[in-house]
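A single chain, nothing else alongside it, follows as structure tokens in the form predicted on its own.
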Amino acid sequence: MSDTTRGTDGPGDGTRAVRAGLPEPVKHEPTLPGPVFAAHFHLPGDPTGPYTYGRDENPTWTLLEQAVGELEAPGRDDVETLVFASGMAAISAVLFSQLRAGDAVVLPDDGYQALPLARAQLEAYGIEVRTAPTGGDAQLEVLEGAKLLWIETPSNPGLDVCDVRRLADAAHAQGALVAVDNTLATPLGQRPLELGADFAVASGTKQLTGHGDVLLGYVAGRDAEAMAAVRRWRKIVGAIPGPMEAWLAHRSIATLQLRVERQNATALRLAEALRERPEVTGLRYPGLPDDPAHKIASQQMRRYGCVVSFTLPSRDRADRFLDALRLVDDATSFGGVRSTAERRGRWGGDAVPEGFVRFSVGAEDPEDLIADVLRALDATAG
């Protein structure tokens, strides 16, 4: 991982996040214009111009899409970004706009919990779905003849990492498109389009917006024809964000670099503290030098994320540990400024041990948060 947030492509991450997507200043107008609530727009004559109907475009979306695009693909003008009502809306838009009956798609078998729901629907439409683990670039083994390769790295919740460039090169060599779920890394941690992907997809609900109060998703892509199909899918299903959600998301991006820096640094410190606990097994954090994913993560990621995963000896121990925490909410999301954790097995959809805990590090003082975790472990020992 680079020790700087400033690359050869312009301003540093903090400057970029603060300024992302802002319009040119206008005297007496706010820096970030307020949300535009409109189902329709004045449209005399032929339907030309940027804004015609509220399901197709909205000025508040436009600014947010520009902001996300500047983070996912700084300095590039060949990338289009589209925002959606949720992360799953964004995921579905790529999958169902690019695939037809008879096509094959490769998905991770250790990815986001809702992917099996998408798999079932794809198969119902006559699309062949193949799966393989994220780790070890295992998706390469089932890639032949596929139309689309879907990558999730780091994977959620197991935090495995794959070589995006290697997988993208192999997929493109046989004519397949490549989409990368970039939710956990955020564009400040990883830029899939620079690594060869055709789509960077994410749930903006998580660390991008970071306050646990907005549902949002986005797709950024560099293939104009493919993105036109994604846009058409958004229009057909109407999976659009509300203007207030879009405005809140854009406002929140201004603090993204500050939040990411704090949360990532604390996540590493928490992982180091957990490594010393005998009751903790299966500890994963790509930023740990001895983590199985660290080598490849250090080559393609600029930051390692705010999520730490580990396993406690039993379901009961994990439940008691979570109940004993004072600074951590028992919730199923991640990436927010308030730390959250959950026993992931309670949902039944992930292949994890009963005592598996996914821990999302927030923006609390590191000393306070780590002390709370160690106290809860001590209080539930035995």
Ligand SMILES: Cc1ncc(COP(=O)(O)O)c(C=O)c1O
Given for the second form:
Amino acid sequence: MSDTTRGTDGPGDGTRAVRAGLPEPVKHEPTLPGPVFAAHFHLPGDPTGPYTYGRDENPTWTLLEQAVGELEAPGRDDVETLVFASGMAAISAVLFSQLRAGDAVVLPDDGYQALPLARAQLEAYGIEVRTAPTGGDAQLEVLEGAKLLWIETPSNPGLDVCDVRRLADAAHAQGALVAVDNTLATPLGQRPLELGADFAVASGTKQLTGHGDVLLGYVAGRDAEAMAAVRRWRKIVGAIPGPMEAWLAHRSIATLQLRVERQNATALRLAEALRERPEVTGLRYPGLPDDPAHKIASQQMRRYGCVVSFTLPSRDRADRFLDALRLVDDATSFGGVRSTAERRGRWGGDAVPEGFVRFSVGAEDPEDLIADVLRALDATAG
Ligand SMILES: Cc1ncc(COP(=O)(O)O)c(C=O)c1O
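May I ask for the structure of the form predicted together with this ligand now, the form predicted on its own having been displayed?
And the full complex, kicking off with our chain again.
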């Protein structure tokens, strides 16, 4: 893995995170201006921007979009970022603004569990949907003639990884656009636009904001025409974040580097501890040197995320394990400063064994967290 604290382009990630999206200092003004609560803005005369109506633009979004753009595409001014009410709003904005009846799209078959819902809707609109697994770059096999390739790497919850550059080159060679769901890695873990993608899309609900109190999504893209369509979609659908959520997200990004360093380092330690346990099978963490995804992950990721997946022998064992944990909340979602874990099969949407656990490592002291996990495993043995 390359140096995790300094990018190739100027300041380190911590410096960039604390300063991301801040306006130029103005005497007597706060460093990060507070949320602007406005449905409309004073607008005498011709209705020109930047701020006219609150569904189109908001100064609090502008600063957040600047911040996310600086992290996803440092040093580039050809990238536009748009924030949305949730990750699904951002995903839908790309899918439904770029595709028309008769087009074909390639989705992962092991991605986030709401993608099949999007698939059904796309098909209802006359769009052909093809799917293939993330691992082994299998999406290459079904790419021919597609208009858009949707990649999710690492995939949630299986944590498989594909070669973004290889897939993007193949897609571009035949005129397809490429979107990468960057939720799990965060922009400090992976920069899809630098790897050749046209869109970096993410749920900011997860580690980007990291406190489990905000729903947010974003699309960062480098194709002006495609981004104009995404912006138009946001206006039509109105899937916009509230100013308070946008401001909370921006404030949270200041600690992103601290959180990912801590959480991801502990995730690796947890994975190493779980590897020693006989009742644990199917352990996945892209940062483990012997993980099947490690080789390609180490080439395209700068950090490996805070999620560890593994399987316990049965549904009952997994339920009892989750119940026995004291420092880990049984909850869905991931990326927060408080560890969460869940038996993923309870939702019914993922092709995972009954005992499959998705574990999101928080910012607790690593010794405390790992001791809690090992104690819960011991307590539920037999
Ligand atoms: C990889 C991935 N993408 C997108 C989403 C959807 O994000 P949101 O819940 O913010 O709509 C999720 C949610 O878990 C996710 O894990």
